[in-house]
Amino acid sequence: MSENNFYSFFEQISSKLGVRERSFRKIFNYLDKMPDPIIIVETGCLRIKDNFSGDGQSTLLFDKYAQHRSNGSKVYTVDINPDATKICEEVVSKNVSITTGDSVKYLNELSKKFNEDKIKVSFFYLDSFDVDWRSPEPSCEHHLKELTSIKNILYKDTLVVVDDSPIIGYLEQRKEGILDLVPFGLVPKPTISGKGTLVHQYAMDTGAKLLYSNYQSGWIGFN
């Protein structure tokens, strides 16, 4: 697939994707940024088919990126539910690796691997574990296991994107019905909610860089 193919793709399905849609344009222009090869990891597989508002179709994005960027560039995406990479496997190419498992194991033996193949990974895409917005701790743990499950193949340019990570803050109702911050002092920053709560509090401690944040997050600058 051509650079022009795999961006004609793009825009003609971009307005289905709702808040995703700036965020995996981002991640698209960063990553044509990197060198070939272009290896994804995933955790959270495509699940149903043509459900781009609801899940985004992230592996199916992935692997017509990964076909455009061709030289060895490759997808790999695991799911603990075998309906859902059941169904992966019936939309995506055979250029995406599709592994029915817990994402946390098999993050450790993938980052074994790829330790002694030299394998450069490119982007991680973090999204295996729904979140419950009343309570998100349990997905914010199970986000952070899969970060530090990975933390020895990450590379100062490698990006970590979690998926419903919307920036979160306390607000106030002025009279004209407008919302606005409280100031600063008086109650915490913004920060970074859902999924991604407990990988930004690491990455903030561990000298990383917040690159973006729309409803998906990304980081850089790990290692």
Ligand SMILES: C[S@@+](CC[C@H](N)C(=O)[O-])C[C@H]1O[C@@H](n2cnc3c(N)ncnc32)[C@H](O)[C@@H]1O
Contents of the next structure:
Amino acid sequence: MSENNFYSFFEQISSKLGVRERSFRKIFNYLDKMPDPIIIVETGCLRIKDNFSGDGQSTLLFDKYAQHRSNGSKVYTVDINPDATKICEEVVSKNVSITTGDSVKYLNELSKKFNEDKIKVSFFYLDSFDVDWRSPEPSCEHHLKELTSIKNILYKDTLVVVDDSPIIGYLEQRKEGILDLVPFGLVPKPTISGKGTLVHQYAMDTGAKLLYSNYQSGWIGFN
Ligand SMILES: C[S@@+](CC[C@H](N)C(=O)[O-])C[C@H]1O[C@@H](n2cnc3c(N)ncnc32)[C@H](O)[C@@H]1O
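Could I have the structure of this protein in the form predicted together with this ligand, to go alongside the form predicted on its own above?
Below: every chain and molecule of the assembly, starting with the one above.
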């Protein structure tokens, strides 16, 4: 798939991506500046065909992008649900390595193998373990475990994106219909919520950089 074909595919479906459109665009723009081969590792695969606005169809988007970059570019994905990996297999190309299993264990084993084989991952997309917005702890703990499993194979420029991680802050209504941030000091500053809550805390504690935050959040500089 040529560059024009990838972006013409992306433009065809981008409006269906809803809150994720802007951040998927940022991901691909970032990857455009990275050298071949582009290696993408994802947790939580495409599980429902054509569900662009609900989940994002990430595996399909990454597959198309890796095909357009070619030169050994490849996608790896893992999901604990065999129904999800079966659907994913039907939608994406053979250039996607699909594994059924727990993501933390998978990433731990993949890290050892990639270290030995000197395979450099360009981008990790962490999107397993659905978040319960009223009780996000199990999901954000799981995503922190995923980050722990890949820590040894993160480079300065490796992009790590966690889905379902918008910014939250404390708001007040000073004027009718307008929400403003409550001054910091009285309340904590805005931070990342959802699946990426603890990944962000770890990033800030260790000097990594928040590259952007839309509905998804992305960091670089973990090592
Ligand atoms: C939000 S969906 C992924 C959506 C997909 N990234 C997309 O854009 O279409 C989350 C997936 O994570 C999977 N999951 C939940 N716990 C997991 C775990 N411990 N290891 C691997 N996958 C897990 C679920 O089975 C589910 O299919």
